[in-house]
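Listed next as C-alpha cells is one chain, alone, in the form predicted alone.
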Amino acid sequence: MAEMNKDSVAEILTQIATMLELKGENVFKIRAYQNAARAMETFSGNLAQVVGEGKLAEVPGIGKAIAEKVTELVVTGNLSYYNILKAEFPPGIFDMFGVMGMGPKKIAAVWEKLDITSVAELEAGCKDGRVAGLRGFGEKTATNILKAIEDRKKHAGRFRMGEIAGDAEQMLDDLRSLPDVTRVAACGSYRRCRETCGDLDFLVSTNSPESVSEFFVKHEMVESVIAHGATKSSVRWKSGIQADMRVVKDTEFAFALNYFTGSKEHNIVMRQRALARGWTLNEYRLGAADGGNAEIPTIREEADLYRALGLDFIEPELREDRGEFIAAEKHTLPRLVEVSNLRGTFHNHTTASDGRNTLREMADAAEELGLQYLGIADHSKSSVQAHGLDEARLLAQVAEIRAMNKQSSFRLFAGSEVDVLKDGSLDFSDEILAQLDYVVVSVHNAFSMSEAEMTKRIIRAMENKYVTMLGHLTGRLLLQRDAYAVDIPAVIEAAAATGTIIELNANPRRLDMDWRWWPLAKEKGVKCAINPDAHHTSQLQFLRFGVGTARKGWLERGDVVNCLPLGEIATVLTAKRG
C-alpha cells in the first residue's frame, strides 16, 4: 500500500465495512467501520501528529481496536487485517460493485446461494432465471440488473472529466516544463469539454521531436506502450484511458491544435470555407487548391485561421456545428462565461446530512477559492440514506448560519435540497421553506415514473414559490445511469413561467442540466446556477467543470446567478417569494 493520508484511509476503512456487510458480521461491526471513515473524512487535524502522539482514539467515532489499525496503516502503510480479510473473496466479487443497483447484500446473496462471484455469471445467472428465483429479488430486479450490465458494457472505454482532468493537466504541465517545448495543448473532446471522453489527445510543438515523444512514452502515468514514433506516440495510462500525443513543428501547431480539437463536424465545415476561397486546410497546413495561385494568409495562431476564413474566433467548447458558424459570421458569438466570474455557488453538503467536512470548513474553502458566498443545501429527511435533516436539525442549522454570518464578511446562505415527493409536494412545510434563504429542489427515487408522471411531478414541485432553484433535473449518472424520462422542454417552459432557476450541477459524474438543452433555457429567460454539488471541500472545484459544460451551452456572465456579486444575490435568491 502506498503512503497513507486521511482520504486513503477512509477508503479503505469504507472497503473493510463493505467486506464485513459481505461476511454477514455484526451489523455494530460493520457500523464502527462505516463510523470511523467517516469520522476519517471529516476529520481537520494532523494525522501523522495524532497518531504520532497516540492520541487518535480520542477521535470521536474512532474506537481503541481500530485506532490500532488505523496506527498501522499511518505508520506501515500497510494493515494485515485488510490483506487477510480481502483474501477470503474471489477478486471478481467487488466488480459487482460497479452494476447498479447490486449492493453488499445483493451480492452476498447471489455468491453464497448461487457461487457468483463475477460480473459475468451474474448476467449469466439472470439471463437463465437463477437470480429471479433467489428470494428477494424477483423477474423485475433480475431485468433492472441485466439492463445495468448492459449499460455498463456500453459505457465501457469512456471516461468522465472528473477521472481523468487530474493526469491531463499534469502531463500538460510537465510537457510544458520540457526546455525543447514550444506550445504544447490537449486537443479533442477534453478541450471541446465533452461531458465523457475515450481518449486523450496532446499536441506538441518541438524542434526535438524524438527526446519529447521519448518523456512522453517513459512519463510514469504511462501503464503501457501501444506505439511509439517521433511524429506519434499512444500508450495506456495507469488510470486505464489511452493518450496520443502529436509532435509537430511550431509553423503547424495552429492547423494542428485546430484539426485535431474537431469535432468532425466543425471540422468539414471548415474545409469547405477554405475550398470555397481557393484552399485546402488539413491538419498542418493551409495551401492553394488545385495547384491554385490563391494568395495564402500567414497563419501563426488559431484566431488567424478563423479570420482568414470569414470567422470571428470560435471557442472550442462551442465547435459543435450547432450554429456557432452563423454566429461567427454575423458577429453574434456569445462572450462565454468564465470560472473567474463566480461568486460564490448553492448546492452544497455538510456533515449534517452525508458531506464530509463542517460548516466552518466549507465556508473557508470557498473562501479560500475567492469566493464570496456560499450556499448550503444539506438532504432533507426523506432522504434517509443520506441523513437528511428533519425540521428540528434543519432550523438549528439555519441558526449555526445565521450567528456564524454575524462574524465574518463572508456569507453563509441557509438553505436545503428537499425531496420532491412522488405526487410533486415538497418534504417540507411552506412554513419551514420560509425561513430559509434559498431552496433546492430534486427527485432522488421513483426514477421509472412515466414522463408524464415525472414531468408534472416536479413541475408541480417548481410552481412552489419557495422553491428557487431545480436541482440536477434528469437524474443521469454519466456512463452508470441513464436520465429518467422526462419532458425537459416542458420543463424548461415551466422554469420561465414560475421564475424557477435550474441548477447545472458540476459534478462530473452528473453534469445536469446537459449542455444541449441550455440554448434553449435560454432564449426562454430561464437563468442558470452552476454548483458542485460539493459533499467535500475539494469538490468545490467541480466548478470548473460546471462552467465548461456552461460554455457549451453558450452561456454567458449574465446568464448565471452566481455571476452576481453579494450585494445583489440576496433578492434574486428570494424573487418567486413576491
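If you superpose the two forms and keep the largest set of C-alpha atoms that fall within 1.5 Å, you have the rigid core. Residue numbers count along the first chain shown, from 1. Remember, predicted model here, so these are calculated numbers, not experimental data. What changes on going to the form predicted together with 2'-deoxyguanosine-5'-triphosphate:
Core-superposed comparison between the two forms: the Cα of Ile569 travels less than 2 Å. With the core held fixed between the two forms, Gly162 has its Cα displaced by under 2 Å. In this overlay on the rigid core, Leu540 has a C-alpha that sits less than 2 Å away from its partner position between the two forms.
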Second form
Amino acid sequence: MAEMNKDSVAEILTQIATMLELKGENVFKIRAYQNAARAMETFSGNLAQVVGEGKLAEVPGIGKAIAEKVTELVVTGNLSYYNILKAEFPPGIFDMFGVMGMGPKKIAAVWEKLDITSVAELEAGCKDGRVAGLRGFGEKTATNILKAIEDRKKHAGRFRMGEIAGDAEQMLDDLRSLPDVTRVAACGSYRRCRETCGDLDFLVSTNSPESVSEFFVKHEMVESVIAHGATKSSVRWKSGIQADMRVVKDTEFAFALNYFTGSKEHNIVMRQRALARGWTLNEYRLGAADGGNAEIPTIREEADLYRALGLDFIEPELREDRGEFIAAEKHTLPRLVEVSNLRGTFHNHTTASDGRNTLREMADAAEELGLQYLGIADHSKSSVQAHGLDEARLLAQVAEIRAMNKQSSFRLFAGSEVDVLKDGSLDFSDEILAQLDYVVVSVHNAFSMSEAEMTKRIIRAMENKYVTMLGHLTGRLLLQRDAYAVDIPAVIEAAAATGTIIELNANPRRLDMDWRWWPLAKEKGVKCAINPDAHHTSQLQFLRFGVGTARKGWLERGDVVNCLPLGEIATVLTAKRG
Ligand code: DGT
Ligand code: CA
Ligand code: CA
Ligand code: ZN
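Please move on to the form predicted together with 2'-deoxyguanosine-5'-triphosphate, as the form predicted alone is already shown.
What follows is the whole complex; the chain from before opens it.
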C-alpha cells in the first residue's frame, strides 16, 4: 500500500465504510468514515505535514479515532484495522458492487441467506430463482440484476481508440465551449495514443467547478453517473466506456495534466527527478521537499515542468518510460511525424473486392483530404470471401487507373494486396506483379501454423523483388483475435535485408505492426508505410490513428514513405526491382 496520497486515503476510508455497511454496523460509525473520506478528498493542505504535526484531528470532518487510523496509514503505508476487516469478507463479494443496483444491503442479504459470494454465483442465483425468492427481492429485481450483470460484461475491459475517439473529441469541444472554462485536455492513455483505453480522463481548469461538473454528468452521452463531486466526477457513457473528469485551478493545470497523462511509469521517474532537485511533485504542484530550500520555479505549461527537471519537452505519446528520459536529457528526442506530413497512402480497397466505394469515389475522397496520391490494393484471387480479383480483373483495374491518371493531376497507384500462400509463394506470378506500380503482401489464412513456419512463410514472400511492403504483420484484431505466432525481430531483420517496407496498418482494429516494435525497425533502417486499409471513403480518416501509433513508435517524417511527395514516391515503390 505504498505511496499514500489524499485520494488513496479517501479510497480506503470509503472501503471501510462499505465493509461496515456490509456487516450491518451502526449508521453513525459508517457515516463518520464516509464523512472523513469526503474531507480527505477536498482537503487542500499538505497531508504528510499535517500528520507529522499531529494536527489531523483539527481538519473538519475527521474525528480523533479516524485521525489515528489515517496517521497509521500515512506513516506506515498500512492500516491493520483495514486489513483485519477486509479479511472477514470473501474476496469476490466486493465485485458485486460493480453490478448496478447491488448495494451493501442487497449484497449482505444474498451473502447471508444464499451464501452467494461472487458475481458468477449471483448470476446463477438469479437464473435458478433463488434470488427472486428472497424477501425484498422478487422476479423484477432478479431480472434487473441479471440485465446489470450482462451490461457489466459488455462494459468490462477496454475500448479501441477508434471506438471512443469521436465521443472524446466531442466532449473536448463541448467543454471548451463552456464560458467558465479556462483550459481543457483529455489525459491518460487516450492522450498517449495507446491502442486501447480502459477509461477516459478529462481535465478542466475553471473558477466555477460546480457548473462544469454539472455539465459533465448531465451530458447527453452519459448513460449513468458513478460519482459526482465538485472536483472529481465519473460517468459511464452510452458507448460503455467510463469517463472521469478532474477539475482544478488553472495554476494547477500543468501539474494535473502531466500527472493524469501518465503513464504511471513515466510519472514515477518525473517524481524522482523532482526529489533529486529538492522538490516534491504531485498532481497539483511542485513543492519544497522535507528540509529542502530549493527555489521553486514558476510552472505554467507542461514544457516548463520538463525544463525545470532538466528535460526537453516529451511528447505524450512517448511517455511510457521506454528511453524518453535519456533522449530528453541529451536533446536527442525525435521530431515526431504528424498527420499534416502525409502526402498519400497505400493499401485501400474498392468495390472491385470488398470495399464499399468505387475507385472514383476513393480517389475523390483522398484528394479532398489534401493527399497527392492514393494507392489501390484490392484483394487477390485466393481471398474468395473478399471477392479477390483474378488476373484479368486486376489488369482491367490497372488499365482503368492508368486512364484516370491521364485526366487528373491527382495520382492513383495501381497495386494489389496479394495473399501470401501457405508456403510463402504469392497469389500472382511475377509476370503479373511486374505490371503493378507496387505490391502489398498479407497473410489472410492458415493462422495456426508454428512460429517457425509462419516466419519462414512471410520472409519468403518478402524476398520477392516485386513486393513493396508487408501488410498487417501479425494479423491481430485488437480485443478480438490475438496475433498469430511470428518472430517479429526476424521479420524486421528480413525487411531490412530485402529492402521491404513494413506497413503500419492504421485501422483501429489492427494498428499492426505494434508501436512497441517500430524503434527496432527504425534502428535497422526499415521504412514504414502508414495505411488505412480503407474499405470505405470515411475510413481514410483512420490515418490519424496510424500517425498516433507511429508517433508512439518514435517515428519521424523521414521514416514514413508516404510522407514523400508525389515526385519522389514512385521510385521508392519499385526500388527492389533494381
Ligand atoms: P487506462 O485508463 O487503463 O487505459 O490507462 P491510463 O494510463 O489512462 O490510467 P488511469 O486512467 O488509471 O490513470 C490516468 C493516469 O493517472 C495514469 O496514466 C497515471 C496517473 N495515475 C493514476 N494512478 C496512479 C498511481 O497510482 N501512481 C502514479 N504515479 N500515477 C497514477
Ligand atoms: Ca484512463
Ligand atoms: Ca481514469
Ligand atoms: Zn488484409
